[in-house]
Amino acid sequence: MTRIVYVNGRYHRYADASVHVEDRGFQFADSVYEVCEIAGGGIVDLDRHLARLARSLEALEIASPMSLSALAHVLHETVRRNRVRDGLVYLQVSRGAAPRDFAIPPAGTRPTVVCLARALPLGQADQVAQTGIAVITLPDIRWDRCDIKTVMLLPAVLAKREAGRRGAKEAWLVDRDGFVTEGASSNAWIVTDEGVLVTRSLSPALLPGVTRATLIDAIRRERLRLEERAFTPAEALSAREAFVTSATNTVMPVVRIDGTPIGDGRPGPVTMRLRRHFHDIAPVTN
């Protein structure tokens, strides 16, 4: 469990950590965040996560609370103080606290920074990957700037709830044109009958996943064929394999979509090969 939480320059016991009641992250979702995998006590893909955080802050014109190297120190120190070897570390930056008003508060308002780390059972995701997960498809009801990693996650929460009700672990969101954008908390992939890996090209419609980017590095190293383009649920149902990528799951096989088996209904060889080799290429910083 989480023992120590960083809040605005200080490390607090979990039970004592708090932010202002008028923090804009709480009242307006005026806040961005990152979740990083912890492996062997180190942080996976840290530079890419920090670069994405910087892009999100810039897009919302939230002042960076400190340098990226200082944020990296906060992340590492939070991991160390919580004695996490394998798990996740969460960093959130809001525009700060100010009297509730839709107007952006004046320059100089201090951003709120929160960081926590939590251990996850070693090998738990690997056990899930042995059988794979089910996903459902739902209409994508989110706003048009999903490339910014904000805490405005209510559509994802509702999609996850519906997935759970229907015996699935994830929901793939489908846009008005009938194409899959991404998962509620992951990027979506298929492997065609020709062995081509397909994932949607980056745009404001989806998050530029860090794990997605690192997996593309692995795909190129393995000399596999890649197409970055949109695909429909129907194409996914006829695919040889399917999977999702995220920081907490790396590469997770999808074996059913809307109740229909994908391929032979078991994790596919290409997916499992990429899962096995992901950490061979993903950088880990200590």
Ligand code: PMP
Contents of the next structure:
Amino acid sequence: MTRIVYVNGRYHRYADASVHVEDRGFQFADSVYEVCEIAGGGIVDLDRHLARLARSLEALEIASPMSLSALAHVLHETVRRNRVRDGLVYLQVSRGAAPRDFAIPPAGTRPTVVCLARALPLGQADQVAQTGIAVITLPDIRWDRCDIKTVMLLPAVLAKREAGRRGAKEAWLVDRDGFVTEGASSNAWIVTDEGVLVTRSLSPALLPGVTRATLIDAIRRERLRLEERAFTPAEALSAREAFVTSATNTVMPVVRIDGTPIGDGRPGPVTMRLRRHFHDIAPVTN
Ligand code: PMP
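Please supply the coordinates for the form predicted together with the named molecule, as a counterpart to the form predicted alone shown previously.
Once more the chain from above appears, this time first in line as the rest of the complex follows.
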């Protein structure tokens, strides 16, 4: 349970935490965020998350509210005050509050910073991974800068709703050329019949996932075969294995796409090995 929330320099009780009604995050989705996994009280892949946050802020020319080390302190302190051992920590930085106007407010407008931490039931994701998840495919209706981690998440919300309606946990978004860009809240991967790991190469069409990057480090270190390229839903259907990566689910096997089983319909061995090893590879900061 979230008990304490950081807002603009202060730690508030959850029920009392709030931001201004004219916050630009609320009115324009003029805001960026990060979600990090907490494991054993430490923050997983903190440096990569902070680097991506800095990149998102820079892309939107939102002034950095404080140094990255000060932000790291806020993240750790929020985790500590909520006594979270395993769960997630969420950080959002908006351009701040100003009378509603499309024009960017004057320099000096203070960015809004919110940080909250939440425990997740230990072992829950592991349990889901035992059987794997189903995904559906949907057209990717998002904008052309999906590499910036903004809170403009309505397409993802609608895609998840449709996935839920069809008994799936995630939606793989398909671009106009018929290739999978990524999941609504994860990066998409397949393992081909030849045992090659395939995930789309980075571009403005998809989020540079932190989990994706850390997994690629591990794949290179283990000298597994990796191709960073786009794949179609049809190629995924004929793959040996499929999975998704994200901070809160690490490596999660995909066992069905649009109702069709992948491989034998069970989590694949390559996927499960990467999942087991993920926490041995990912740096944790305490
Ligand atoms: N793509 C999208 C669209 C996402 O929302 C996420 C989760 N934030 C990811 C990929 C996975 O990124 P990460 O591994 O950094 O959590």
